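Next up: just one chain, as structure tokens, the form predicted alone.
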Amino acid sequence: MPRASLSRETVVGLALRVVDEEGPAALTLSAVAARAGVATPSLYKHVRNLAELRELLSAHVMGEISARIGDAVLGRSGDEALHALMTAWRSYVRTHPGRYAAMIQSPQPGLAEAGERLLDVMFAALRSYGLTDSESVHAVRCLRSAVHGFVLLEAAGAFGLPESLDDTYELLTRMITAGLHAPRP
């Protein structure tokens, strides 16, 4: 790729392809440049850094995220709109696992807007609960918790036992919508 072409975009979108040919760990500014044909230096005329290209490729992520399952709930609600956003987060996930495993999970400033835009089609797919505020941000947390977790385990080959993991999720699924359903203090 000539240099002449290299772009913030670019940049971020060669670091894409490193984690997902290669994983997370494989990010570095000197893979990223050897993907471009440039040296690494080239790069600091786009990103400051590795850790703003962290954050870039995160804010990159979160927005595919929020796309796939706000096209997912789009239409849908209460528990029909919560189970299309727990199965289209876990197929984001098993589509692109080394970008999600790259993904910054910590609040960070350069993620502000990313993060916002996620939780606003969670807390969307959630409205039809009658949630409070206060309860909202619970259950979103919740809910992220339980995709996060269950999507890294599975992601990693962590489930050993012979069961289908199809099933599990659809339990994990009907368990939030349940908790979501149950009185509450």
The other form holds:
There are 2 protein chains.
Amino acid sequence: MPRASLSRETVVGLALRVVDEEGPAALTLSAVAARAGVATPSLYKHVRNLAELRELLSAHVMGEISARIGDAVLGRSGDEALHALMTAWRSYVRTHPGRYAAMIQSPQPGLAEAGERLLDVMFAALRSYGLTDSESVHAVRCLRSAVHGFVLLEAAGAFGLPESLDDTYELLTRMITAGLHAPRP
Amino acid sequence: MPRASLSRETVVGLALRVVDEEGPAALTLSAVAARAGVATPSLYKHVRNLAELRELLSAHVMGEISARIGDAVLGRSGDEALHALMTAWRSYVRTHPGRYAAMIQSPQPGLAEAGERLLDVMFAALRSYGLTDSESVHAVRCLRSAVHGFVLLEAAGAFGLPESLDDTYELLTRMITAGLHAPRP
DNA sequence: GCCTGAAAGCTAATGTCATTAGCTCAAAGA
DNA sequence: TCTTTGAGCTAATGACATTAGCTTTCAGGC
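The structure above corresponds to the form predicted alone; please give the structure of the form predicted in complex with another copy of the chain next.
Every component of the complex follows; first up is the chain already shown.
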């Protein structure tokens, strides 16, 4: 086996640096190849095509988020766990806005596993609320929607007014936690 | 003035049909030109470039949403107004998922006006809660985040489980409305 | 009815990408 | 040392965006 200077993982790592430093729109095979010091077609030895690279990158990012929020939730329960989860999620996106924006949302086969892990962490964080399975599904969806919407808009710079975004996020957190104490009407 | 078969508005209209029928990724000047029955470079007589077309399209979509939720809120107040606003917003996105996904979120000069109008409608819908200006800003941001996150994920097909999405959205609506009755801790 | 100039559309050309085909050559293992 | 495998390369193709410069149409004045 010859020159193994590159690997699938290295390529994904370089792709992450591209989106971190130049934004999601800059993610091209050319850009990654340039960073790898390699001709563009050489990348096809490691990833099937650009679409697969995007998928691998998305799975990686989902994995990082799961790990972060999983850590944050450890040893906590109830509102405290929820608060920690939401804070950790937002904090990750603030650190890597391009990375988060580059993440694919539509259901791809390669993302199923990473997506499930992320859901698992969220379900676990809600466990102490004592919800039924079905209530938990609705609760996780609401949590995910609210956090995803907020961090996406924040990362895009879509909140123009001068009011504190920390305060807004506090309010959002309270809306979610309060809503979880009475998930049915 | 010669052959005025095309216009800025026509071009935007064709672009809307492209994203509606083929998704946001299919929005190319080639695709629009093909629908217009015109060579690609001819479009440059009407829009500066692809970036500007995206901006015009985004402004148009924002305008449509403002109009829809504005209508929905007319003659209502309080929780009822909020509920109508959220329902109308989601309903718009379900009708035009590609259009919504094609909408730019980052603050562009050309989007300022449309963005302000959308914000105005949301502030108006919250008026009867009697919030302070600052509380309203936080409330609108939370509302926008939650709705945007939900409809984006729903349009992307990101909610895989079989539980009813209508029920989830009801819960999300209740979380927001309940949170608005006591926006500060 | 004819002239003219501005605007709409066209062709040709360039540059960036993704992707495929087929070659080369390094190095691992016999 | 020889073979084989696989990483990386060059060349080529095709889709796009964008620019330059030409052609043609037609509105309005004569």
